[in-house]
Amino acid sequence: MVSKTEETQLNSLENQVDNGGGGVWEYLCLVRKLKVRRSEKVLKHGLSILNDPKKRSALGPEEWTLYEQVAIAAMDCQCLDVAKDCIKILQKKFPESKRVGRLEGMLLEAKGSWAEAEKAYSSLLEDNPLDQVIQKRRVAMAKAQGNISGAIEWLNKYLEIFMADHDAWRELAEIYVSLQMYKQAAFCYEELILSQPTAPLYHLAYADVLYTLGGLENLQTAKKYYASTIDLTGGKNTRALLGICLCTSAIAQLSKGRNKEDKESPELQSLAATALEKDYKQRASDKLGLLTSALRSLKI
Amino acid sequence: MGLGFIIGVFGVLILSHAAYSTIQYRGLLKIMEEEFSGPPMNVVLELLLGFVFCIWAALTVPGKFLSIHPDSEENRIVSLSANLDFMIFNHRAKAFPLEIDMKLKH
């Protein structure tokens, strides 16, 4: 969960680092304990330190973190020799690691070598059949490979063990919007939701999963919890205030005919618009009268 | 902070002579043989003021206090962090190497 002031503060140190000012191993860190995805900068800076044997000895026992750092960055950015090199120089220090032997399948699957990939990782979970990040990285595999039946099947075994891993449920509930199994997406964030109440962006993707599948029930209780999530971020989310206005709309739209007692109340969408508007007046004027049309053509 | 570190200390000082001052007090009304009620007037102004010059150091010597609601506009959630277990390799990225051609120097 990135907040307003880390990202901010990603911001500022992102460009600093950019532009040749200190602050590198900082930077580095931020990106570890945020865990975002940055690979192409944290590549070239972390390269940066790593080739300059002065900053490296500064580092101390944290260059080995630096090294499976970069390792997993070259990877992604496809440097494959520069990952295979932090793996040998991370082998030498640590022989017999399984964090090391994790690193070395995440090489194999980076290069495509799926049975090798496999293989490796079938070996590690012989020593330990319990071990979370060797079952996830197979999980990863089947995604990567187009089985999303087979990444399915796994996660949903590793989740029948460990059922408090918030980060499989979620990857589990994102594949199952991907197939649009909205039903199914929907338990997932379920699941989220218990798990964290407090987290405002699994009650968003939960209300946008009701508000695909659609029918009163589910556009109500969109509504609501678009309505949460605008309570737990103190109104700036953006996506929410407009999630409201189209839910009240579609929920107007199907008891058109019905004519029941007017139960809902109008004030929840017109502040939801005016908030909007206020939003984009200060961040995006330019756009504020593709807002305002688009919002009178959801009163109707 | 230098300033609030200085009063604070002063405010302890100031408790703690308007406690020996209580103590001496009590200890003269024994000779005396009253009944204690109570601690001087200036005894409780110097409680009073004791009090106050310590509370206002203990507010300003921390320094910037942090907001604590978590829908305030630092603390609000922004994004979820990526989710860095199932990260795959083969995405489209592969598409476009890296212009500069990097290296491990060692």
Second form
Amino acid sequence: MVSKTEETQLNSLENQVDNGGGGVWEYLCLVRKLKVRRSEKVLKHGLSILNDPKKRSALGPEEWTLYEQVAIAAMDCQCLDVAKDCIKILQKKFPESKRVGRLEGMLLEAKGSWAEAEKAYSSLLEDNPLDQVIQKRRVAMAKAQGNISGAIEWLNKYLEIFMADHDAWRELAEIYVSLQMYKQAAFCYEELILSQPTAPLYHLAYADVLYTLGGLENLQTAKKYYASTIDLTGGKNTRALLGICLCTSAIAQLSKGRNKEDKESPELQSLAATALEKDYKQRASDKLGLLTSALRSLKI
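Got the form predicted in complex with its partner chain; could you also share the form predicted on its own?
One chain, no partners, no other molecules: that is all that follows.
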């Protein structure tokens, strides 16, 4: 994930380059380092170097890295002829390269030649079954074809090998949520929380899934994770504050007629409601009436 400082640095350098202030190579290196997709800019500025023999030769061995970067950007922009030319140059330089082989497969994807791309990837995986990039390309290819069940299958197979890949767990969780497969999504978020316990995003997403599942136990757990989200964000997460209020109301409805010991203290929801009202007063005073009405309907 790109930090605010890094994003500011990137945008500043991009603006400098766009206005002819130099720093094209530094910009392209930073885009690559941060792993962001600025495909149109990369294509434009990358070609400005590759099409100038003097600038290109000044790069030394980095020339081939730029060819790869421009090829991927060209595929993103559907400039397939440019991508094809870059890949041909790389093939000539590195005839047996698996890395170039991946680019060939990606070009077949970009053309919509799914069967040929799958054949190319399968061949590469025979030589190296642990190639993460190709494993992920299979997931992307399934999603591009609208084959969501296939994407789930490939992601699960991928995670059997690369269990520490947070992005893959998150992607799988989001697919499950989109299919209303909330129990499976909850499992994915549990894995993410175990590996990154201080990331509030995963606590919040897990709480949302549990709240959606419903039931007293799930709601009580959801409330705890909304509370942990508030704790991790210094009390500044509006969604989590509202989640506390919603969980409290739902738990109260399900706890009617139970022993007093089963009922929860009203202190937390009272604090959450107060914090919400304060937040709305500062940032959306025109919506404060709506919030007050909503909280009143929850009997908070």
